[in-house]
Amino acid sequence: MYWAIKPFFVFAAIAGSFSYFIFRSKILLNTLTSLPTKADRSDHIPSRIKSVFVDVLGQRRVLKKKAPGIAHTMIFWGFIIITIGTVEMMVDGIFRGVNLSLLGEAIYGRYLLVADIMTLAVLSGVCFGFFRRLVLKPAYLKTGVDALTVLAFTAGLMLALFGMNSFRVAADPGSTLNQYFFVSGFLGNIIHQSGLSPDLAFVGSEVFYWLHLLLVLGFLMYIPRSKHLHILAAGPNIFFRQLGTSKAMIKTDLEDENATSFGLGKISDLSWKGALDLYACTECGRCQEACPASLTGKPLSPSNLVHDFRTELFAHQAAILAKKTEELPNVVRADSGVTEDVIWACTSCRACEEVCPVHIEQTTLIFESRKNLVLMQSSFPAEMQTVFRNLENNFTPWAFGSDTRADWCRDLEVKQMADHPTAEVLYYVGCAGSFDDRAKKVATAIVKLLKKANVDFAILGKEEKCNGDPARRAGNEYLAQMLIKENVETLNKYKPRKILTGCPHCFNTLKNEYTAFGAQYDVVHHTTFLSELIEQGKLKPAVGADKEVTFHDSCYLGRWNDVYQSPRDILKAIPELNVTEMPRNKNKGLCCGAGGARMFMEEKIGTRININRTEEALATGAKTIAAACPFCSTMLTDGVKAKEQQANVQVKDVAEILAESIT
């Protein structure tokens, strides 16, 4: 009689839970497909499949944090293995005898052994999760009801599974399958030796069977509206991730006559990939831990940003699905978690994206939000008004006339492309190298090194304009595109074989963003080019003035373009020079605070990012802080002055250090 009734209840429970799960999932999927496309991620399918294997199955990024990574990996793989048994349990509940035992006792037994061990592994991982949230309490990790509920669900599932299998062993102590239960067998023998009858042990097994089944189905219903939505979204999000390190901002079609808005104003302006990013977030807090703005008391937390965008998306799903988005509020507003202070605090260093286990692209949310604030609402930090005006009138962020752009090299006998259009290398000097007194010295060092190596090069001189990075990162897409198009016209006139830059921001923009505007050239940063000249024997460093050096990684050279080694190779090539790394270096390096157009904005909230980084550099004991970016050099020099160490410590570009060592 019992087995006649049981299948009905099992089927009803499974059908009900799955129906709700499919219903909620369908709403989420429909929301994705109702949003603008904007992002095409259908290229390089083999590489994308590899990403899934490496970052989902291999948990590569998760394991970058050792203890939490191991705990999560145990839970992840434990769930995969245990789910096989859970599905088997459901099927067997409806169709008695249809289970893995049909494969033979040897195979079935080995599965039971592995599943029992993995149940213990999952429970151990969950215990660590509770300990981390309730005892260790790292500042970046959220410990809300949702996180604790998920941990409680998981713990309950594992304990119910142990209970079911332990009483199963006690109910049939003579079964040959009992030898495969590593933990449950031990517990089952204790129950059996306590004198509990087989009939009562069977009842206990059934009680835990139903408890496990109901917890599974309850968890299934809970997932679509919890942080564990990432169980469904993380794999697809990793598959559709931005491949490689280099990344360009989205090019907005400003001539689209059908466009009613530009950038990300309302939540309905999200692309499907942007929404998938929100679904995929695990709320692990690693992005917040790495964010320089968050570390220095700014209101920006990349984790909170994604959470607040997702909350907004869930709140307005019905309007999005009904195509009634006209009355939706702006995402960035004073009464939401995403305020203007949050959006403008970002330095665009991409530390958040570097550490994210599921490859969320937080900077896209910020850049597109800034774009809407500037173009549609004319809302931006007051100091950017002067920068925008200078860029429009002088083609540089500063109030220098464009006709003086080549004055820095007046006495260096530098050729210009107008007079030497067949030059092998176009040295794109950039605004800092052309106008900033400190950066001019770096540009001069680069010129002297190029001449020493007999490189055939020329500059654009008056024809060069700002690459557009400050305007674009500050949301002024219209002004940025104007500058880009004028530069593209000039570049395409000369068609240089190679473009050399002295600034990572010029390097990144020319290399990664000009291609969308019809200018695809071989672009190289000066540290890479100079390193190659040393390797080719065209530059031969001797003993220089600097002995103890620490190197600061530029975000736009490193995390935006994966260039870490070439500046270090230059320093290592100089005899008697010792390089001491800062604790946070290479892809873990801390931003100087100047990226994302923050170079031109006041830092009014919290402590200064450049001071934080300077303190770390000074702690190495090095007498020289080496950089490879004019913005970084400025920020670190200001930091050294603020710490009153200018008499003891210098900030130099790698090119300057190399030039001083060349005989």
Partner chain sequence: MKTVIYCEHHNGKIKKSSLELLSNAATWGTEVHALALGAPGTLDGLAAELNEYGPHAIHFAEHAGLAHYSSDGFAKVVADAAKSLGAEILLASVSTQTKDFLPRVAVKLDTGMASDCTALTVAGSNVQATRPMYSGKCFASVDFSKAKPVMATIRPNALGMKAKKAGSATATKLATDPGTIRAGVKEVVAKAGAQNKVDLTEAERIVSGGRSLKSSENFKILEDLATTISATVGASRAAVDAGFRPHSDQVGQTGKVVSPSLYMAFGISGAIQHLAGMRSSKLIVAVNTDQNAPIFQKADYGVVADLFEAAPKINEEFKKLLQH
Second form
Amino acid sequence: MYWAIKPFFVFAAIAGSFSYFIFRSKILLNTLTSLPTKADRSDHIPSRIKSVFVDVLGQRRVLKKKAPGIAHTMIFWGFIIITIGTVEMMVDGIFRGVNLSLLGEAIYGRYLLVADIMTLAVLSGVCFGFFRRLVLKPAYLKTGVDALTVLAFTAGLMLALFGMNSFRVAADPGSTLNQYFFVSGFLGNIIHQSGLSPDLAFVGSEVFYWLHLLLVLGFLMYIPRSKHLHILAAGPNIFFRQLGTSKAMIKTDLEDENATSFGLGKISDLSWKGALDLYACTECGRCQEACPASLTGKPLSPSNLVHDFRTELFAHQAAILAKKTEELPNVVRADSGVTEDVIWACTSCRACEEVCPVHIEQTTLIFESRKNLVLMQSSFPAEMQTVFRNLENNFTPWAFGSDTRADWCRDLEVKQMADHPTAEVLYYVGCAGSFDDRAKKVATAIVKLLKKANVDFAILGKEEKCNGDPARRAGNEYLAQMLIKENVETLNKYKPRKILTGCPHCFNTLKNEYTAFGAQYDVVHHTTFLSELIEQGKLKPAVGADKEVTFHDSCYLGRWNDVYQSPRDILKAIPELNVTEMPRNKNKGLCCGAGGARMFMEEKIGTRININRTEEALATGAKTIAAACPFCSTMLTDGVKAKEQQANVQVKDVAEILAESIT
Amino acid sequence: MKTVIYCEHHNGKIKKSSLELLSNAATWGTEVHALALGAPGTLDGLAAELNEYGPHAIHFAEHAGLAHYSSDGFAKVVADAAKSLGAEILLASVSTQTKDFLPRVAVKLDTGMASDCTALTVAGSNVQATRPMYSGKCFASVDFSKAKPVMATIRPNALGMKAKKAGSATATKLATDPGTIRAGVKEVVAKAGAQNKVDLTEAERIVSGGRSLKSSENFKILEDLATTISATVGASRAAVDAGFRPHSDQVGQTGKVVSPSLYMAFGISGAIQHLAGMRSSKLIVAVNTDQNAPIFQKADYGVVADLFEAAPKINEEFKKLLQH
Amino acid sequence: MKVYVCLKQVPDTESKIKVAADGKSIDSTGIKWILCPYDEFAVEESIRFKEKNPGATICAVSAGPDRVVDALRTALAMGCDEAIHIALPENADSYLTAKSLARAITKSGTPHLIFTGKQAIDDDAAQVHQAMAEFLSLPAVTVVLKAEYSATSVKLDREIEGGAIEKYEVATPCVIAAQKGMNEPRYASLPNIMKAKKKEIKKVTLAELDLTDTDTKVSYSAMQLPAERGACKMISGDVAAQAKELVRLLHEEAKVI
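Having seen the form predicted on its own, please provide the structure of the form predicted in complex with its partner chain.
Entire complex below, previous chain first.
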């Protein structure tokens, strides 16, 4: 009797929950496709496929944290393997006898063994999950009903599996398959020894079968409404991740006559990729742990940011699907989790993106929100108004006359492109090198090195304008595009073979963002160029003044562009110079606090990011802190002064250290 | 040539810069008329002071409506006086008052005016004047050929006080009528706070300190110096961050941008964010113990010394100077 | 209710000033032209007035060569409703500027209020506000830090020596010349910048105002650059000697004290 009705109930349960699941998933998919903003991620297909293998199957970033990483990997792989059995269960439930045993005992048995071990692995992982969330409680990890429900479901599923399998063993003690059950066999024996009759044991196994089936189907229905959605969204999000120059900021089409808004104002301004980012987040909190703003008491937590955007997305899902989004409120508002202070606290260091296991683009949310705040609402920190004015009138963020841009090298006999248009290398000095007295010394050191190595170079002089980075990172896309277009015209006039930049911000923008405006050139940062000169024997470092050095990685050089080795190569090439790494180095380096145009803003909330980093640098005991960026140098110098160590510790650019070691 | 000089006065004393003008006018060989405005009976005491600079004549325009300053009243009375006296040259020293009402006088006299001149000479009927333009980045020689009478305001201290010349003119009372006063001063409120100081952004002189002051109490050294030379006190961002001075005192990229005639920086290194705020100062003096501080690249005068020793000594020297 | 804002386009403060070949004017090549910072406060004040008095129309007026149209667009982008460009040659003085502004305003419609900045940072003459008011027979208050508007009058705070404040109450219509700090000028949003590009700017010639470009009073016969700022003069000696020498130099050489 039971066997006659069981298939119908199983079928009904599966059909019901699958229908619901598909129904809700379609809504999620339609939400994505209903968003009007476009995004193109059709480039680099082979790399994308590779990324899915390495990041999804290989769990590359997940494993960067040892204990949770291993636990998650066990759960991930365990679940994949167990799912085979789950499907088998469902099919067998409807068509009795149609199961993997048809493959023969050799294969089936091995599957059962692996699956059983994996069940234990998953359960262990889940136990660790509970332990971590309820006992260890790291600050960056939020535990709510959702998280606990997911863990509970999973634990329940594993226990149900063990239940089912161990009662099956007890129900058929003579089965040859029992030897393959590692844990379940052991449990099954205990049940059998307790004297329970095989018939009752069979009932028990069916009870657990139903428990397992209903839990799986229930979990399936729960997924689209919870953060566990990441199991569907993570793979695609990783496939569609940022690659190559797509680390560049989105080029907003400001000439679009039909555009009623620019940047991210309402939640419906997201692109499908942005929404997919929100689906993929499982609130692991690693981004918050890495974020310098969160670290120093600012209201910005990338994890909360993504969560808040997602809440907003689901709150207005109906309007998005109906394509009636005119009345939606702005995401950034005083009474939501996303206040203006949150948006402006970001230094764009990309530490969040670096650690995110599913490659969420948190900074895109920030940048696009800034665009809307600046372009549509004229709302930005008051200090930026002067910066914007200066950029408009003098093409530099500081108030210096644009025609004094080449004054720094008046006495250095430096050629200008206008006089020497065929120069091998165009040295793009940057605003800091041209106007900041401290950075001028670095530019002078670079010139000295280039001359020493007989490099044929020239500068743009007055033709050079700010590359547009401060305006762009501050959300003033209109001003940034104006500056970029003017520079592109100048660069395309000269078509330089190589562009050497003195600053990582110039480097990043010229290399990655100018392509979208029609200027694609071979752009290199001065540390890379100088290290190549050393390699080629054109520069021969001798013993210099700096012996104990620590190197601070610039975000725009490192995480933004993967340049970690060049400055270290230079330092290693200098005899008797010893480099001590800070604990947070390379792609884990802490931002100096000046990125994202924050160099020009007041830091009013929490503690100072640059002080935090300076303390770390001072703790290495090095007498020289080396940097490769004028902003980093300024922030670290301020930090050294604030710690009253200026008599003991110096901050120098790598170029200066090298120049001093070459007579 | 008849030269009429508007003499400003406060609290029963003629303004020093008006006397400066009179002393210079005495050397030009023109007929110098001193003109002062006020309520009836309040001007008589000024005659003696004016006579120390030997004007040909002294005129007092007295009317109840002139008890308080108003651009309407003062402009009408001065224009009427210039006409009735037959002024060929009408001058005044630059002040907030003369900047306000003299442009109206020029229109009433259907002439033009050269304001804030830093040099003025009169030889016969030829008037030569020079005035700064573009915040002092350029100096222009003025051509008055179409402007009759010649009108000009002169910057205080630009011509320098010339020798006294005893005179004995009797003050005449001019018949005046300021007319309907539409914009008259109702009340004058002195600036709140211990220091009666101009806001940093409009200050002519600024004394500024950095983190090296070490405490807000130590800023008193700079406040004393500022009081001596009528300067406003400013601070670098480091000093403001350390809590020594309020944010409203911050000079720099994210603070206030200033353009005084004199900027004295004590214990400020001169990082670009600070420089951005005070670069257009006409004269920069830097005092710092570090001879390599970037600020010396931008300063006109540099003193490598400990500000705790230097500032009080500089204050003493200023006091000695200003007592003369 | 018509409100006017008189503004001037001037070289950016960081522009290098060079004397033209004729020695009488400045070389305008390479100059970045901006809306005079003091006039920006005036534009902002007029827009804030309009926000509180929705019936008002704000008309920006500027007298000068064709390039001043850019400054008028900036004012329109900030929120002014209309603009008038009076075509004036480069050498116009305060007298002609004031007269042409007064006549253009009279022609355009009776003003309720006229805002302007306290001075233009190119010629630093600080005359046009009061001169124009005199041509219009209107009262004017300059160096204004604060204004409170009521239906028929304005209460004004004027800054004088020592930071002291003169308090006025003036019946409208009147002229108000803004001082730095009167308000915080807004940064134009992109939609407003785009809209401003399409707004019409009315051009008025001097002939239409019964004026000619020779109706000036003051002109400049020569322009000269000051001596270049030399390197920093380091004062040596012990602290007492340094202090003495510094004060001496400030008094006798630099003549600032």
